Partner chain sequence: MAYSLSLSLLYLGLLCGNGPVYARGSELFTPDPSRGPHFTGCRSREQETFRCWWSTGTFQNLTEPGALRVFYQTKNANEWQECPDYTRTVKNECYFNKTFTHIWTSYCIHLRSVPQNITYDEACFTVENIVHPDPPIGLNWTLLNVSRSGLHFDALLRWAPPPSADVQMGWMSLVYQVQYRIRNASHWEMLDLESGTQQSIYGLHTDKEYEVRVRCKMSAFDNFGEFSDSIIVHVAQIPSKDSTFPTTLVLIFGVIGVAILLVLLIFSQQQRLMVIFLPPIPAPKIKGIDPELLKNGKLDQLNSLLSSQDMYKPDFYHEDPWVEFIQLDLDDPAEKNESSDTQHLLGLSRSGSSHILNFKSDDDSGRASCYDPELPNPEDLASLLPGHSGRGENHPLVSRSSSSIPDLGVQQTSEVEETPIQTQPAVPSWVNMDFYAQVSDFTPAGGVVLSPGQLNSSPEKKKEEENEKKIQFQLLSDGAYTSENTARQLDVPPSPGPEQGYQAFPTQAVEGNLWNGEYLVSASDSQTPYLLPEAPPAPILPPVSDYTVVQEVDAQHSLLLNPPSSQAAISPHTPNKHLPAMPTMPMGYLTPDLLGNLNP
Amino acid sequence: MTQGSRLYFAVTLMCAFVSIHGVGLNDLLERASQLSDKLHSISTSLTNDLDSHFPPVGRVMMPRPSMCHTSSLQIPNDKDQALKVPEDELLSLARSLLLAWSDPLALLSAEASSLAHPERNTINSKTKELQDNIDSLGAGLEHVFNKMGSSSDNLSSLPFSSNSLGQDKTSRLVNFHFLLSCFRRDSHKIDSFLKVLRCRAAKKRPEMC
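Where the form is predicted on its own, the structure of this chain alone:
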């Protein structure tokens, strides 16, 4: 997909969320699922770009997944568990994860253009696209929350305290890759939760979800 077509896709979905008057919950969840799927796709593509020229020492330096700043959030491990979680709680989990990535993605976007990587221009472009899409999805999930009429707005706080990826070029590249791998994992969770919500809204049987 070219940069122009990616921008068109994002703008189309953002406009779709802006024009929500009279839009039903099923359609809102369908649009949210499209955006969450797009986020996971971009993060996967970015990971492949980084892996194309990633130093062997970087594999050794990479922090463990348990070091991701969102690891403390208690979430379903798979679809079967997610199907047992109440709708409002599942939406809160998706919104909490999304909110937790506002500052980290801003940091990645600010650092991408100066990475010591031959694909940094592509990485920079895709990182900014991630940031645009996550903002749009956040607004969309607010509409979903309002449409569902939930009385609970219980969002978990998952603070991200770092304002730097490191001092040397290898550390910055490794920490960029690590943060992106954390986001890729969380974007898959968000996408899974929204697809379960979409399935429930359509009154499908659990085995069809």
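Got the form predicted on its own; any chance of the form predicted together with the partner chain too?
Just the single chain follows, nothing else.
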């Protein structure tokens, strides 16, 4: 009981501190970077799980990557471009991407349980985890945005129109795999952007990057 009360007291103190001083931008970005890193690794493992028992015919049916719903977003393609982009734009890009994937991930988690795949359960749990992480990262990035004090909030809207993955189980599996691969790429984008942001903000502490 004493430990719980102590923890509550500490949390209260921290909240008060945070409200007064706020967590530093560096720390926020650090935390966001960690979350995005986690997001990316989960998506990678999920893709691996799917690939383990993916029917060869599915590869034939796989849509091309340009058909991802977030491909219309203009992002820096290489390092030089990425390093030239200002922080707030980078942040808005990350946030836009993150926002674009909240609905598809919900669909994925709904479809994961009925997936025609031997590792359905693992895929289901990881999909759920992805969803949680996206929500927390979105909230964290909002804090970062508020901290950075940008004037304009130009979030791109990337709508996701599909309501179902497919009619038959094979198409559903293929679409699931396709969506997941799109998400994995986008999670890497978010992670890279946030890391660039973090290292740019932590110029005083070069050991961080």
